[in-house]
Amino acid sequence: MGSIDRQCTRVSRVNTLMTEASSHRSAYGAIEAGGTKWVCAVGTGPDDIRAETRFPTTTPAETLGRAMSFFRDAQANEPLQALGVGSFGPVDLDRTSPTYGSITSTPKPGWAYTEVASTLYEALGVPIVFDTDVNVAALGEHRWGAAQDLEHVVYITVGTGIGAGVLIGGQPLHGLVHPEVGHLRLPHDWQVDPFPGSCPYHGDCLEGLASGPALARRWAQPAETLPPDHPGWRLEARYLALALVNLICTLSPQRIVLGGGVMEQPQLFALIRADVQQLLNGYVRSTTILEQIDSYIVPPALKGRAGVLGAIALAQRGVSG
């Protein structure tokens, strides 16, 4: 065999190798565990979503037990790495509590208290990581959308709820238990809006006053069928804006990216931008905000994907260590 055979050989061969091993690149399983749907994937990013399935959240038995077999069918084809999962809260974070992995007290019915992770590691035997939707989601978009490269970072998603992620040094933020800014007290005034808020727990908190329900509540009408010129736009993005001066006094993000179904309404980033730059009326000394808040305050990248993305991306953190 001539040098010029050789070589092509073993060229072919290393192809072959690196094929194969592409074949078998480690999968990760992911659940982004919404109040409204759970969405499981098998993967490791954007762009190797190997399989994946969406269905409603139903009572936890049947929506638990469809998330596994679905994990089942996959590890049939595939052994998985781990199985990150972002879950709808509260949650019990303390990797110290016995009742770690659990849903504790949402006002969901019939989901409070559900233990999460340790019923799905007993039927699946991986390692599970466990953490809230919105810190998974604020992962998704600091490893792959709006916030990569960045340390510091807020991920608001204002829904049926209002949750934020939160990223110091690139990590989620714990701690006595995990951030709730949804419940954030903000300054209210009735005689502008005289609406009592609707949040079970405290009337007229930021949930209370600016979430989709609150919305539709507030106005009698789902929030999509309000026309762009609403006055319940100014207001929402009033509310919002409150909201993030208040992180941004006290955080320090290097960027804030604002999610969620209520968000699709594009008018409103104006509005939230112009807001907080009146409301810290440049108290905050950064050209990012007094110069460049169209780039700081920012839709998320990855849009409806940041949670299930975000899942995968904490099972790899999960693994990693």
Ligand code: ADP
The other form holds:
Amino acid sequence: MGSIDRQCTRVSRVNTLMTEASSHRSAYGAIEAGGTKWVCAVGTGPDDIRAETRFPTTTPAETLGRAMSFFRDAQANEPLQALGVGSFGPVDLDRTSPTYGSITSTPKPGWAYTEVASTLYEALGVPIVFDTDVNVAALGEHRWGAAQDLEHVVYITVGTGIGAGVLIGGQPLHGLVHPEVGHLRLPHDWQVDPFPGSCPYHGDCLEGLASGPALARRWAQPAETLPPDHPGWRLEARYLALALVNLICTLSPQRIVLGGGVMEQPQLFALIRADVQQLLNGYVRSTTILEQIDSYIVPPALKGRAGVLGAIALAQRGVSG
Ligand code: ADP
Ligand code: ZN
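Can you switch from the form predicted on its own and show the form predicted in complex with the named molecule instead?
Starting with the chain above, the whole complex follows.
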């Protein structure tokens, strides 16, 4: 455990006592730290957001600087119990690592090995609870959205990249590093789909075949301009269904929430559900999948708010947990 981490733990214990002693309306900070934009908020949940700002992700110094100045202003009004951060990655979630709370080997220019949690902790002096953007979105949907009262949940975003947050027993799954569902390898029929894939590491992994930029390159037009009956959507649904089946067989989630820009195409849901049932071929004997698949594979209830609200949920869990 590094010294900052030890300090965080100590401050966290102090804050636990403070939380118990103070009113339930204590404020929490939240950051949805995306590769395109950051959203910062102060509050306790969807019905109690006391301040919010958003700004584009530029350099680490400028972006972290804007976040720190927002929370310093907030702290002038009321103390923050903790700050939850859901970050783009890959990130270091190993609490024993000297680089805990950092973005690690990202290809995003200027951002590799950026110390996010320790920089925020040193500036603000509140406990920082840090996780992946997708684990945090999963927590948001679990707490206030489409996966309430379920303990085993997968949240997948299909956008510029593809990623999944996984809750097992209500806890975000980290494991060795953290899941990298976007880089699952899938069967790829080169006769049907000669597109080689767009992932710089793997070519035709899930993200290389089915992310928004992959769709744009395969069809030579932005994904949002493909008509709803374009054959590209059937192929897209097939790849996503193959990924879902792999996740269903390994993790046995009770519900799968599918979000992100590409999932704004509503016709995808019916295609994916039918393909999942066909690919499983009746083997997973659950009425949830066999008879209620419409409520098994669902869109997010919080829409674009899952990340920032999930970061509030993360901060609350970090302090009381
Ligand atoms: P990000 O992944 O950067 O956080 P989004 O989840 O909005 O952001 O994903 C952006 C990607 O989703 C882009 O590749 C874009 O082309 C695609 N996209 C956005 N809106 C739609 C839409 N209505 N239909 C299909 N694809 C879309
Ligand atoms: Zn890949």
